[in-house]
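One chain follows as structure tokens, the form predicted on its own.
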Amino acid sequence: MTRVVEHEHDHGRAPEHEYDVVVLGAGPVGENVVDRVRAAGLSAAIVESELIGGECSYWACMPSKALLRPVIARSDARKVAGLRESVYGPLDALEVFAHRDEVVGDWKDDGQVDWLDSIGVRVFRGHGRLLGPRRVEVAGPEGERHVLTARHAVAVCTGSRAVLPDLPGITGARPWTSREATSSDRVPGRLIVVGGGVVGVEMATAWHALGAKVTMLVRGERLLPRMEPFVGEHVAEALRARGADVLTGVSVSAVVRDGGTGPVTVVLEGGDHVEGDQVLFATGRAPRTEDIGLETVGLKPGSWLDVDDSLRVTGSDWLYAVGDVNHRALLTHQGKYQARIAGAAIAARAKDAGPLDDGSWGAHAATADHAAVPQVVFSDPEAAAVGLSLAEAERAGYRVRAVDLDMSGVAGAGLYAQGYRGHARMVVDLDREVVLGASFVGPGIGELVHSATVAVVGEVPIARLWHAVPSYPTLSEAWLRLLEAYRG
């Protein structure tokens, strides 16, 4: 293993240290690239602003998928005879939010620190700046500063944060973005939901199943929409005939709410209004590089970084940009596989151990980042794809055809649900014969993603997927009520 060389100067400079690799941000992607660079016996040092874990741990996965299993679980009861009886209640709010303040280990990163303590990695607590090539300055909390020398890499793992769009009146409105939305412990009595994407979405089926009267404004015409379009139909035809207003097609002008507190009034061009108690903006995300010290090495600061599949940043050949920083998925498992891809390619480059294996699908090629994607989104009913959509596999010049199944006809799913709703499409490669892309959306869906991916990624051919059997009676069917449609 490396040693780790630090050297404390006197007359006020700040203690230097050196390490193999200094990583910026310790949420799940900089805390796998440091597992990683470990793990090939290099040494590592992390730097960390807020709490170790993320965004996802205390903000976006986790608190999200905490207010919505007892959503979806209630639903899917519902569909199931001699239970619906029972579920017909409201959920216990309270006791929602006080399982998902345990799932976010109230907000404290103990056990977070205690890990990369057992593996050896150096945390510093504080703002971390470039210094120019391979440098690092830390500013900590009561006003210590560090800097930090890296032999050998610098990753950028900084992340994303919600953006609130320039409106007059949106600042003295005090709204919502993800982080309250998620962290919230008070039900408003009407939410206005601006925004139609995946947190919009999530958001609007949590709150309003926890009892908040929701209204969704939408600029374009459809839920979800990078997603195939009868995914965010189906998605917006359950929130309506469950009680919440889903208008598409209307942009908002402005937000009114005198002294920040009382309701706020969002109005709409044309002169149309809607009245709330809070409302959340789930309207994109900026990268957080505004204040990292960017310029010192020639990049724009508040830039997204663009990087090659090795995840290296262009034109560098020490700085890496790993996870939402560098705009090529915004996803906490995508990020988590860019950064053990990225942790390979900087342990090789180390090592000097001769060319990288970075062709298409190789150990240091970030490969389904391009290809294979997979999204699972926990709405009522769940939606998830991976790969190409239809239109997306004929912009990229493939010569495709699209299979789509109605999933009430599969046996797994009237046994899953009474009245089972949903929908797949499998997206085929003629001249390969291969799956470019599946979507699905329906009750308890999410778990179909993973097998759609191992298709995609493996480029199973088709006639050998015909050998794939789907356990009986499971969802799973609908692989070959998919692979039957196709072959005709």
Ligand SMILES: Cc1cc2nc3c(=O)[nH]c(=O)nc-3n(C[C@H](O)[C@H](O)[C@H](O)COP(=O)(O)OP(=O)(O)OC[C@H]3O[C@@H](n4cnc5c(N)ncnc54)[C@H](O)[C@@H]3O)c2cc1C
The other form holds:
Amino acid sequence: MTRVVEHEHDHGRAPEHEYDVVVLGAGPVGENVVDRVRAAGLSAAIVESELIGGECSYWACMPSKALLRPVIARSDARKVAGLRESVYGPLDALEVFAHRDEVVGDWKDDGQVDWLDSIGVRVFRGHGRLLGPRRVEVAGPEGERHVLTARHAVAVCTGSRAVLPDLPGITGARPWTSREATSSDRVPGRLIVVGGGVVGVEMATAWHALGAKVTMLVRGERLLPRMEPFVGEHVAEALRARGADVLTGVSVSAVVRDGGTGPVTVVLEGGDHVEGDQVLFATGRAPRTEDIGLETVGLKPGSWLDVDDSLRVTGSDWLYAVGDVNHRALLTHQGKYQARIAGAAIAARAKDAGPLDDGSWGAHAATADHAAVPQVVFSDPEAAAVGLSLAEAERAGYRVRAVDLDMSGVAGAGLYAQGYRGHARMVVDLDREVVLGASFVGPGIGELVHSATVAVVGEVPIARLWHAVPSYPTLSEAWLRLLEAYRG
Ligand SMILES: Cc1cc2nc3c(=O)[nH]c(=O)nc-3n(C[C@H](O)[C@H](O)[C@H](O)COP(=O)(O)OP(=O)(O)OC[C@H]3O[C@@H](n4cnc5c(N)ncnc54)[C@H](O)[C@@H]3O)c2cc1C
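Having seen the form predicted on its own, please provide the structure of the form predicted together with the named molecule.
So here's everything in the complex, that chain up top.
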């Protein structure tokens, strides 16, 4: 069992500290890595340059969902007879923003600092950089420096940031990225959203409901291109029905905002243009690795970090990369899962406890990253998926059958919302008769995805799923209808 020890030496220069594990970046993932290694009896320090809690707590998951919750609740309520009449009228944007601000703790991280304190993890504020193997230098906000040495592992959990495309005029146009879109407390009159992925769709949904006239500019042919085609089609149709413009198959070639104030014009390839009061670019993420000393350990600054299933960086025996920064699945829950796996692997290696349990679905292998990543999009209607889509399963060489279901036929759906519109698909591996993936779109279906995740991860045979009886009358009855359709 490794001792919990923290040595500090001050040789007249930067004070030196020694821990079993040093974690770079205190987003949800870094926090979970330190939590796991501490629980295993190792000492740990964590370095954070902004707020403990990371992107997720302050500029991503939490504020976006706080903005979307009233939107979705109102929309659902408007589909219930007897309630509908009580929920006409606009959202109270100021109240929505006040609640969002409360959810993000007014962009203060005291609570999270207290928690790290309570589990005995030392926090170093400042920008961290690798200084060669197992060493990290921290440059603090007041110019102070510390050097941390890790006996066993350094975990890079520095996350990702929004990227702006390299377009003429873009910097001077002061566009929104996900940070401004989740933290603004002013509703633009006309908002142009560039990008049809999850962030673009969620923010278009929120700001449209808060009162902006929204135009979405999407390069591909449909929204949410990583999901089954029917998902994006339902979501686009609903956005259009509520009055948003969704333009697909268009590429932006320039952005113009004279003097950095006043209206913004987005120029499209081919010469058309769209004018708005603000433009959000939701066009992808880049790893936050450009200035973390990767060159001192033979890695390329600015790259996503390649890892094995124990989250250890390829070619290293002490460096781990966990969460967004490894580009496996840019989602908080999946990053936290990786953190649990990495924490267990780091502890097992530190204790020299024999071979790792790193076969498929073992305690030290993030197998779900390959087979069962669940995701809920808080659009209106909601969208959710786990595992492989039909196209992905076919590309992977499975012999598959897709079973489709119009959700309006499910008894629970009709009760959930009058005129319920939604769709579900289950993708079955015909050789093993197990579910490889499932996708849903419709009001209230976000909560359905965990049942699908259990089926996929458990590789539950269809013949056994037949005995997993969904309660009547809930949305989960979609499972019964899908299984009936499969069995014929
Ligand atoms: C608008 C939006 C909405 C989202 N909604 C959801 C959602 O609903 N559900 C979901 O699962 N996912 C969601 N995501 C994705 C989610 O935010 C990320 O997957 C998650 O934040 C990744 O966690 P992380 O700890 O890897 O990185 P981050 O949360 O980015 O944290 C990394 C931390 O490292 C710090 N850091 C970086 N470099 C250094 C350095 N050199 N020194 C010290 N500290 C450093 C950063 O300041 C930051 O605090 C959303 C993303 C966006 C943009």
